[in-house]
Structure formats: C-alpha cells, structure tokens
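For reference, the chain that follows is the form predicted on its own, supplied as structure tokens.
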Amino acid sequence: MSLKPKPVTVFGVPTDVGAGTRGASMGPEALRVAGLVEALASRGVEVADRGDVAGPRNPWMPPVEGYRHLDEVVAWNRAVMEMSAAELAAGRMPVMLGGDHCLAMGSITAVARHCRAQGKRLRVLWLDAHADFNTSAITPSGNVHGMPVACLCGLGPDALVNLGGQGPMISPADVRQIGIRSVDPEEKRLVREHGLDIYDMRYIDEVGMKQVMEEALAGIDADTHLHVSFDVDVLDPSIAPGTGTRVPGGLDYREAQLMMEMIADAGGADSLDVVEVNPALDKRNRTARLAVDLVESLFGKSTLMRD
C-alpha cells in the first residue's frame, strides 16, 4: 500500500494540565526546534504550521471530585477538537503536538466524528507505557493524562465523554495499544473487563515487533481511518529520557523505528498526536529529535535500502 499524498496541518498545545509533571507544556516547541515541520516538507509532503492553540493556564492544583483541573482539560480538548476538526473537513492531516497526553481526547473525539460523518472505521493505535485507562474512582492522583481511553470509550466526566456530542466516542475495540509496560492493578481489571487489545512489552519481547505490527494493522483498508497516538515514554528512557512519566523497559531504537517503518507500509496515519515530550527533564533536545526522527519513518523514511 503507497502512502496516502495527504496536506499535513502541524499544530501545538502548549499545556501539561492533566499531567503530574510540569513541563510538557514546552513540548510543541522543542518539536519544532528539532525540525520536525522541515523534516516533513523534506519528505515531500505540503505542510503548514498553524501555531498553537490557545487555552487556560494551568492552575496546578489538587484534586477536585477525584479530577485535577478538570475544566481546564475540558477547555484544552475543545480547542484541540476543533482545530482538528477543521483541518479534517478541509481534507487535511492533522498532527497535534503536545502536551500532555490528556490532550488526545479532543484530538481522537475529532476523528471520531469525522468517522461517522464519512462512513469510515476508525483504527487508533496508541503508543505508550500506560494503557491510559483510569477512571477517578482507581487513581489517586486525579491526573487526567492517565484517563483518555477510558474517557473516550465512555468511562470518564460527561464534560468529556460527550465532549464532541453524545458518547462514548469509540469502543475499545477500536483501539490497539503498543508497548504498554505500566498499569494500576485496578486499571488492570478494567482493562479486561473491556477487552482492550493490548500488546504490552513482554508480548513484543515474545514474538517481535514484526509481528505484532501485523496483528495491530491486520483489517485496515481504503476505508479504515488510521489515527497514532505516540507518547514518547512508549520509548526505553534510556533513549528518551525527555519525559514526565518514565517506564523502565521500553522500546529499543530499532524496535520503534520498525513499528513506524510498518505504519507507513500499510499507508501511513491519517492523523497523529505526538505527545509527552518534557524538554525540562530532557538531554539538549534528545528526545524531540528522535521523536521527529520516527515521525519522519511514519511518513515513509525508510532506515533500510528499500526507498
């Protein structure tokens, strides 16, 4: 399958409201420092940077009815939604820079929509140590970076649950998560309990990223909307130790540079958040290049002599 020739639409949302962690709030731009959108226009593809979307400070307070600034992350994902919105209705790819990973929620509930309104299905792969599936009710912290899958499948406030109408937004059969290696026990149990596809660290270790490429992108189409949520922290902290919530154990280089190698095989994301980057806790931007560096094989540069 050739790489879908689609308009790129760069963004950034500068805010680390439903992180634990302040810092990833100057994410957007480190991103862009380490050349992200010229690495794209190098490619070939026609890109445009809109900036950054505008939203609330972030208050940094304690819990509220088991929340962190919950009104703030309701603001941020609106702003988000919207822009992606825009940007698909004008038959372009968004890529929403982070911020933290809260921020998906509007970014996926866009997509989500735009889905239905064109009769597609929708696939998300999200890439991350963290299945992402807390409610209030199992994490103390009340960090809302910690609750996105739950909140689009339905589990979550109504402020974002039906952030974009009525939800839940999608199904947990929707989502393949990658390289997941951090989950609560009580998040566990709800994991199961939705049949989340997950392929965790010690499922890669067994059969190899080749594989498990292939079971995540199996049943994709013409008619599939491919969304990629990438968290930086899905990387081993050894070669990304540029972020707020470090796993131990992570993908290896060549490991994440197949997994984005395999994306642009199948024909590329049709939208993309590129997340969790804290330049504050990083080594001279280390992890915004090679973030860049595997966005650039997601869109098709290949590390092999295949090209």
Ligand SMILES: NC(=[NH2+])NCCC[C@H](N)C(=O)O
Contents of the next structure:
Amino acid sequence: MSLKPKPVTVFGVPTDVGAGTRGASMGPEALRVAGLVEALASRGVEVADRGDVAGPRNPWMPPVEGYRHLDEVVAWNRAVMEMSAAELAAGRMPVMLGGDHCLAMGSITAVARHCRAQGKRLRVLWLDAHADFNTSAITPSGNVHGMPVACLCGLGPDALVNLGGQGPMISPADVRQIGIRSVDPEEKRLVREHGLDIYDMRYIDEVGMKQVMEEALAGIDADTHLHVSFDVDVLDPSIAPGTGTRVPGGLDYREAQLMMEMIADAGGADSLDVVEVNPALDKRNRTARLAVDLVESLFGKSTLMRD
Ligand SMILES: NC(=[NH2+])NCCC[C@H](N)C(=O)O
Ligand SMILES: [Mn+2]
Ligand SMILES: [Mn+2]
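Okay, that was the form predicted on its own. Show me the form predicted in complex with the ligand next.
Next comes the full complex, this chain leading.
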C-alpha cells in the first residue's frame, strides 16, 4: 500500500510535569539532535519544525489528591491540543516530540475531535511498557503520565477528561496497546473492567510480532485515522536506556522495526507522539537515535528486499 503523502509538522513539548523522574523535558532537543527532521525530509516528506510550545515550569512538588502537578499538566496539554488541532485542520500530520506521556491527552483529544468533525473512525496504537490507565484513586505515584489512557476514556479529573469539550474523547475499543509488561495491581483490574485490547509481551513472545500487528491493525481502512503514541520505554532498556520508567523484557530492535514497518505497510500513521525520551538517563543520545530510526521505519524505510 502506498504511504500517505501528507505533509508533517513537528513540534516539541519540553516538559516532564507528568513524570516522577526529571529529564524528559529535554526530549524534543535530543530527538532533533538525533536528526529526526532531516530523517523525515530525506524520506521525501515535506516537514516543518514549528519549534517548542510553551508552558509552566515543573514545580517538582509531591502529589495533591492523587495528582502531581495537575494545573501544569492541564496547561501543557491545552497547548499540545491547540497545536495539534491547528495542524490537523491544515491537512498536516502532527508529530509531537515529548516530553512525558501525559501529553498524549492533548494530542489525542485534538485527533478525536478532528475525527468527529470529519466522520472518521479512530484507531490508537499505544506502544508502551505501561497501560497508563491509572486514576487518582489507584495510582501508586500520582504521576499523571501513568493516567492518560484512562483520562481519554473518561476516567479522570474534569479538567483533563473535558479538555476539548465534553469527554470522554475516545472509547477503550479504539485503543490497541502493544508491548505492555508493567501494570499496577489495581490498574490491571480497571484495564480488564474496561476491556482494553492489550498485546502484552507474553503474547508477543508466544505468537510473534507479525501476528500481533496483523491483529492490532485489523479493520483499519481509508476512513480510519491512525494515531501512534510511541512511548520509548516499550523498547528493551538494553537498547533504549534513556527513559524514566525502564522495564526489562521489552521489544528488541527487530521486533520494534517490524512493528513500525507493518504500520507503514498498512498506510502509515496520521498523527504521532514520540515521548519519554530522557537524555539525562541516556548514553550518547542512543535512545533518541533509535527512536528516530524507528520513526523512519514508520514512514516507510524498509529492510525488505524480496517482493
Ligand atoms: N508513561 C509512562 N512512562 N508511565 C509510567 C507509569 C508508571 C506507573 N504505572 C505509574 O502510574 O506511576
Ligand atoms: Mn506511557
Ligand atoms: Mn511507559
């Protein structure tokens, strides 16, 4: 299948207000230094880098009523939503460089509204070690980057659930989670209750990435908007050490590459988040460089020689 020729807008969101370890705020620049914009351009994509959106500083405070930095999280997500919405309305593909994963609330809220307005179906591929389905009542940390999927599905504070008007913005049925291997006990109960479609590492081990992607991409057609939310901690920490919540037993390079190539083969993504790159924990920017390499695969770089 041919790739979508859509022009791309890259923008950075330099914050770590949703995380429990500081440093993801440096992610956008690390991804640029690793050559993300040039890599897309060399694939023939028309790409514009709009620079970074602005937001409040990280006050580095303990959680209050189950949330850490809720006001700041709302402010950053509003900025992400506005930027994403403007680019989607202009017919461009937003590529959001995080920042921590709480920012996917802003990007996906914009995408969900865009889908409603255009009468499109939405499919979200959530590539992550974590389900990010906690609520204030059950979170072990208060870190909002552990909550975005729940908030998008309507479980969360009004300010986030209704960020883009009356929520919930998405339904659990819109989501496929791939690479999952760390879900908190109460979170697991909630995930089951809401019927999230999870392709955990055990399943990937048992059936292989090819079948996983066939299942996760099933049903996507020309009327489907595909959003990819790429938390780099889906990758094994041995190849991607630069992230704040490392979990052993993640995707190896070839699995991750096949995953991205199969998304490209299915027509590519219509919007993308690249989040949780933490240069303070990285070695010579290798996590950002790997993320760029995998984004290239997502945009159609292929290892395929046989036809
Ligand atoms: N986007 C992430 N890296 N999320 C990690 C979440 C970790 C843990 N489940 C928590 O809620 O605190
Ligand atoms: Mn995540
Ligand atoms: Mn994660």
